[in-house]
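Below sits a lone chain in structure tokens, taken as the form predicted on its own.
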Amino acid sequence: MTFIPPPDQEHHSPLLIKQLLIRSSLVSTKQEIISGSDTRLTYAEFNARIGRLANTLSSAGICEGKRVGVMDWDTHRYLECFFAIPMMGAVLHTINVRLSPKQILYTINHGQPDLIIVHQEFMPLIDEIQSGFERDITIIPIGDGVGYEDWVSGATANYDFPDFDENQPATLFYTTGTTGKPKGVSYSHRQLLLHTLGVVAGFGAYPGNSGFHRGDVYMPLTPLFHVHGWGFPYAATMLGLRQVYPGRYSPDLILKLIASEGVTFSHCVPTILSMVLDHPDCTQVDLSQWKVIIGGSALPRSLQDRAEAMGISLHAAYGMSETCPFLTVADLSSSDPEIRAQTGFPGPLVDLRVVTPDMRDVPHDAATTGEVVVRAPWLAQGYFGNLEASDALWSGGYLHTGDVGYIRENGSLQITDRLKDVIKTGGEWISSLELENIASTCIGIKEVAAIGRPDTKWGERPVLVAQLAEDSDPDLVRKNVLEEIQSHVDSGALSKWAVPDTIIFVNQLPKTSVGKLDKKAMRQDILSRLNTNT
């Protein structure tokens, strides 16, 4: 077949973030974006504000290739930055405000932003670390009714966002892993656009009111600094959804917004949902239309039971900072709690394997485990300024997740543990997630984690670290947990080596900056206590 050359007038459309606004700016002009309890914008106003922000940044010297940091709560301002900054050809650096001051300083010096937009609540932190900046950085203080509106109001709304190479960097953020210094992860316009389409296809292809669709009212409960709010703000804006941004996470405000704005779709880590369910006003709000995606950590059965009792449709999904993050999602149309809690099916364009250390596929028998490795067109190509870690991430031509799991005959994935968290005792591999799931169902357990304690005879022995529910008897809870685990051993579901020698009760389990259980901190703290007592 003869190749037909394109006409001289043809426009080649690079995959750029500005294209996500094309449809909603035409057909959703009157749809609303709500921020906190007192800010309401139409999509028409939102688009105008994007232009004003771009013109304001341009006047401040920001242009293609420059980097702009943002330190803010989840607000309309942050959403405007999601678009205006990369659409200019600059790079959006989402700074994790929950890191320690030393870590924040590291990410700023490593990421080298030219300007940082800082909510007034974080200005004391900037004042504390600014003397450590390794380059001149323009600081723009903003806040609710302070600074930001005055800063952008004088600019025109008309800005001609240019075309450029779709592989140009659009965003930069830093992982919050529990080992070593934070690692920089950058995504291009092409990757973010393809990820957005993957999210819409992967979460939207379900019947009725399941999944994520144009009839939903969207409210993120994952910080926007964390992997672009899991990519859903881009997807929600492309679809022209009614969006609700709660600012700083406050369970009473979250519940009020769910009730007043009719929120139907959110995503979060287990800690945030537990915080909402614990609030005394929770029982006064109808949550039966609320669909929630749990990611970042395994979905505990106890949390699932509490959510179901409130009528919440709760499902698990899986991904990581290095995967933008969407990889898998549970069957969103299922009402079966077991299926809802599964790690789920790979999304569109996701090539997912479970392999041995020499990269051989394990059988899809729902039993044989290995490391989960993946390919997809939106995965991070490596770590910013860290070639050695990048090479390890992509060893063998697939991105290594560091997670252990198996694949069922129907192609569904189940994560069983992190490679570094699997407990090897008595020659047997014990899943910390499985122990946690069993213990979490016991009355009196509010939250629980399983870690391995070094043992000279058995290699490691499992230890449970738990937070008690209010007014619980620790001796009774300990007895119930051990009996429940032993019952799984007796039924053949668990190895005899899985019964923990020790259960330690703490006031609160340590978390990372994005709400995940920080098992490194637990090992350092709990194991040092155990060693001191032995």
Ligand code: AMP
Given for the second form:
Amino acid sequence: MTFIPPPDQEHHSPLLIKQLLIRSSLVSTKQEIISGSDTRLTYAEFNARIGRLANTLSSAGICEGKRVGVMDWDTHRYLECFFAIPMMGAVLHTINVRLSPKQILYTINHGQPDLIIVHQEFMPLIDEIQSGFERDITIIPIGDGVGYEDWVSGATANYDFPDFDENQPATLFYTTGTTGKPKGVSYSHRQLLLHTLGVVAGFGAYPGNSGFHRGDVYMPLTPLFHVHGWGFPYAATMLGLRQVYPGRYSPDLILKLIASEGVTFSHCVPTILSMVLDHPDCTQVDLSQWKVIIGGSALPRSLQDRAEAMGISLHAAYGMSETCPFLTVADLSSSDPEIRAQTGFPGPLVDLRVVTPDMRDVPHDAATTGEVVVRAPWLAQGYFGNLEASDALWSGGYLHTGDVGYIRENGSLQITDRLKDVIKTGGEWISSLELENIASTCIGIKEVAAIGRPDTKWGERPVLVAQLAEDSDPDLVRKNVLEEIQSHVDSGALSKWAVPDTIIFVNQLPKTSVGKLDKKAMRQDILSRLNTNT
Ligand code: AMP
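Swap state to the form predicted in complex with this ligand from the form predicted on its own:
Expanding to the full complex; the earlier chain stays at the top.
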């Protein structure tokens, strides 16, 4: 029964991406969006360009229900696509340009875009795979000074973005996080709207300068193809912030932009921050106003110490491709390094549990681990065209993250492992993240990963795979690391089974397409190497 019958002309605002622009297009018209070293737009210009892009796409045959792929670096053009494409009712397919050509071809054939906007640097790749396209796809080459501007400039800025069902898909991308072929994940307008509000409330409701707020100057350091650049570009645009897009990541330009544009808020995986901190110009730039959220991987203690010594305010956050991604964030107002590195508190509307295999909650005692399962209004409903994997994802009515962790008495989560990465030795579960954290603080270790090696007697034994810092003596480093781990065993913080039998030094640790430690590759390559040697 309708409680109050709606008037004939009542407007029932559906939750659509276009609504994120309403406020900033009114009150932030003069605010700037900077892209690379030489493009500056006001929000007024940005809004006009969104209209132009929509009209241009419309002339190219794009309309509601069509799909448009994008292959670009982090630029103002990409941000325009974040809005124009879904606002037309089409689906934005953010193509991961760091996958192998074969995987990119797979994601294109699976996602079936009608048109792809391609930065000129990826045109050789398109030329290589185009013969494998399973349908006609219009390719629009763009780049700095070529293509895009000519393509959109003739179009008018007025486009009447329609209202439609808020549950209509807005975005599509592919995750390679698990085994097998990349899996397609899609989000609706409603989910992205609620996620944006969740990000603003979850990262913004802190006193003073902590967190993400209207005074910030925002620069993503997460590729925009990786879970919508974690959703912050939508949040920053809704808030009307000054935004800086660094293009292709190069540490010298990133540092230059932080200094010249006064960047105060960024987010990235640990690898990208390490790359910036390793650059010689780093010591010349004042980083004391820079707040960085580390997500996508645990925040290694060594990186935290290094960044904080340079004045950077670093905090951890957690989520995954299938969760849009925001799930938790560390207490952003805390200056205690231990608390800043915690996986953190669930965001608003996030119902997070840590459960046993039969879905019973583990006690919140900061020790008992289980799988993290979640519900929230912005979780992927399944995988595109893969019912079996979708059912497994949602088994028992909760989304299964595949992550292992525990909850503290105060409700803060700690991820200790991936389910498939946990090391079980002598009947004990060893947290690979904890081992990595301890080893990462040892002098001479540049980067380190802990993996399990099958062992007939113990089930598995932990192995450390590490990259040495320059000019380090492997024998000395090995001795230090083992002593350090042993000291944690002696203090009762670690089980005695956690002391690795083997430490392997490699030139570089394998990384995934988004710069995370690739333990799958390590297990395959390094363990097969170990097995041959032993
Ligand atoms: P992706 O879908 O590629 O973004 O990967 C998501 C996965 O990254 C999660 O399921 C976790 O295993 C891992 N991850 C993300 N954030 C964190 C964090 N703060 N601590 C530990 N692992 C994390």
